[in-house]
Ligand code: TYM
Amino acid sequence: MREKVVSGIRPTGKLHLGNYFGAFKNFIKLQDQFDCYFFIADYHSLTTHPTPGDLKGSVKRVLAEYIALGLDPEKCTVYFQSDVPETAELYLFLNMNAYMGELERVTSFKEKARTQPDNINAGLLTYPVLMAADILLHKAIKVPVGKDQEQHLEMARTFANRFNRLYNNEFFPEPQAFNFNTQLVKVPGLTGGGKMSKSAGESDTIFLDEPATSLNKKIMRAVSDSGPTEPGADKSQAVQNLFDLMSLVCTPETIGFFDTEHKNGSIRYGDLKKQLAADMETFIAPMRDKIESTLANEKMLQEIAHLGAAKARKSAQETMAQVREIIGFSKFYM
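Which structure does this chain take on its own in the form predicted alone, if you write just that chain?
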């Protein structure tokens, strides 16, 4: 039996270059090696109170992007979190053994409470419990997570072990962070700061369905500097970001040419950006076309969603039948 892997994404917007190189490329490999459950976390998205129309459109887009980019519903389980009601049931059970003090100390909750003081809802507080339910529902062993999710995964282990101790039953395994055995790619944003992020604004981000005109404008406006102060000068962080983006889509010869130009102190950033924009368009165009054609195939997306829900619920129902028995919920009627 293959080990189980679980990963989810909140439907808060389009996937971007950072999502693709930072995680998604590895998901495509994982589906051939493990029993994978990839879900669209629509329950999680409710903490920011999306409108029904926005939520419906967002989850459909993420599903289409998942499929267009290479997830195969015959090889893995792709599903909407809300199509598996057992998720909410396990969330409730785990909440009964989660404590206010430990939840209030979670870094992401403290940050949300600081940045959105008018929306400190219970869902934000118990976000790690719902994440634990997502993972433990399938008794997953491996969970691909970024640095910002490591504390949540540690709490999932805490809740699993606490359940096992309370009921004297080694039922839930300890989920571990997945190691791809390769250095994860950190995709920089276009505004000269850290990694590419939707939270930094659209000007920082290249979406996987970015129109050619918009793509060109964003790259040409990307932050650089005034040029090397002397031959051999180190690259500034903003310029290094541009070279890091080039490493994703340009040929080694192209990168070598501009690297030499920088070392000689004669680099023209306008030429570099034009080349980067052209190569990025070559890379993005097939994905953009595939995403749009997949989005338009409503019947196929519905079939995939139904298949994923059935597969996910089968796993979830097996887990929850045992959880209810362990806790002591027995049926005294037929």
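Just so it is clear, the structure is predicted and the values come from calculations on it, not from any experiment. Residue numbers count along the first chain shown, from 1. For clarity, a rigid core is taken as the largest C-alpha set superposing within 1.5 Å between two forms. First, how it differs from the form predicted in complex with ligand TYM.
- For M320, a C-alpha deviation below 2 angstroms is recorded between these two forms after rigid-core alignment.
- With the core held fixed, G57 shows a CA shift below 2 Å between these two forms.
- For A285, a C-alpha deviation of 2 angstroms or more is recorded between these two forms after rigid-core alignment.
Any chance you could show the form predicted in complex with ligand TYM after that form predicted alone?
A lone chain is what you will see next.
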């Protein structure tokens, strides 16, 4: 039996470069080798209270992006999390053995509690439990995600092991964050801060269908140093971010050239950004067209969603029948 792989992306807007290089690029590679389940995490997106209209639009869009950018529904299972209600059942069971203290210590929860003090809901607190349910539902071993998800994977292992210990068995395997034997990726944003993220604002993020004009504008406005520094000086965080973005789309020669210019103290950031914008446009242009045409093919997307839901539910139902049995829900009247 092929190893199971699970991963998902929240439909909180369009996919961006961080999603692509942190996670999606590996989805494409993995679908040829493993039994893959890639979903759209619509339950998870409810922590930020989208309107019904926004949610409907976003889920369709992310499905179109999954397909346009290379997921093949014949090779892997592509589905909406909410089409598999067994997810919610496993989440409930796992919640009974997830503790307040450990959930409150999760970095992403603390960060969200700080940035959205008016909406610290229980869904945010138990976000890692729902994520563990997504993964364990298919007994996945590999979970392709970006660096920011490392701690959530650690929690998924904790919940899997706790379940196994409690019921004295080896039912759930231990899932691992996965990136083909290399470090997990963190794509920086354009505004000089941490990782690229939608919540950091439009100007921080490059979408996979970013129009050419705004792409150019965003990169030319990206934070850098005001001018060349002393020869041999270390790169500032903002400059390092630009080099990190170059490493995604520019040739080694281009990167080498600007690296040497930086070392010599003669770098011109305007030139670097111009080159980065041109190479980024070459990378994004074909994606932009493909996403647009896939989005227009509603019938195909509907068929893919139906097929994926059926395949994912089959796998989920197998697991849940066993989980109920293990917990003791195989009732006397059955």
